[in-house]
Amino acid sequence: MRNYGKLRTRVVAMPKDTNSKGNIFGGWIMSQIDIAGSLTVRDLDSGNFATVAVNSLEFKKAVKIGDTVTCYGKIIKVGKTSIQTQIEVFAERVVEHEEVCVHVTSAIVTYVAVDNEGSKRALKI
């Protein structure tokens, strides 16, 4: 299996979180995402940190209803006030009495260390 990091998050996508479809909606699969991102960045730095950017986000496969949401992340940039993290994004389900385990999205995501008044600082590494 390939290195996805470290598992970062877990938890069952529930009725409140769909959209008009039926289906998980984006947003929250994008909160967990920076839900997993953050605690990736205390790997190196226990401060406080902002999202910056979203690099990247490719939705691959729909989250359903039931299914277990798993985040796995990993640092894949360091700078002077910045971490850049990978998260990878899985959910498990049931598929015709089996259970199954689907690669549903990627992301890129970087957070700038800041201070208490919110201003970037150097990382404490």
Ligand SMILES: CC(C)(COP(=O)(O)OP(=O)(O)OC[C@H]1O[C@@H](n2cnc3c(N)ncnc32)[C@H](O)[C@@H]1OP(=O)(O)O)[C@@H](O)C(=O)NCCC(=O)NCCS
Given for the second form:
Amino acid sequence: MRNYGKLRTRVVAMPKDTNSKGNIFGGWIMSQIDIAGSLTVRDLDSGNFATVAVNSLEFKKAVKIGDTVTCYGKIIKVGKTSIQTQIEVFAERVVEHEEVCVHVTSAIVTYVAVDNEGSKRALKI
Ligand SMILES: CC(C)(COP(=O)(O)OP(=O)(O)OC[C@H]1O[C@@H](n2cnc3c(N)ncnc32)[C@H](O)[C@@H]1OP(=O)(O)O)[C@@H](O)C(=O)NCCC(=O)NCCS
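Other form of same protein, the form predicted in complex with the named molecule, not the form predicted on its own:
Below is the entire complex, every chain and molecule, led by the chain shown above.
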């Protein structure tokens, strides 16, 4: 497997997370991505962060009910107050008695280090 970074989240997609077509709702996947990104920045700085931008997001394949959805994340850029992360999402499911793993979503998300008042602060690195 390519270097997608560390495993950040792993959760089963449930019926309550579906859209009107019965696939898993994109907003739910985005929420998993944001959680994974917020855990990724902790590799460098354990303080508070705010999500400032989703710089890119590509839904490559649909996620289905019962899939095990796994997010991998790594840091791709470090600034003065910001950290950019790359998050790759995979869905594992059983098809005809075989376990398959599908690359479903890619995202780049940027976080800004913030203080207790929510103002940006220098990274603690
Ligand atoms: C995050 C926040 C504090 C940043 O404050 P700001 O004074 O506007 O910050 P700046 O414009 O100076 O940008 C700060 C850093 O973010 C980077 N940044 C800002 N917008 C960006 C974007 N669209 N893409 C990538 N990086 C971006 C800047 O390049 C800068 O990086 P650096 O200091 O490492 O060089 C402010 O925008 C905010 O409070 N946003 C709302 C956050 C929020 O509610 N998020 C959702 C829930 S967590």
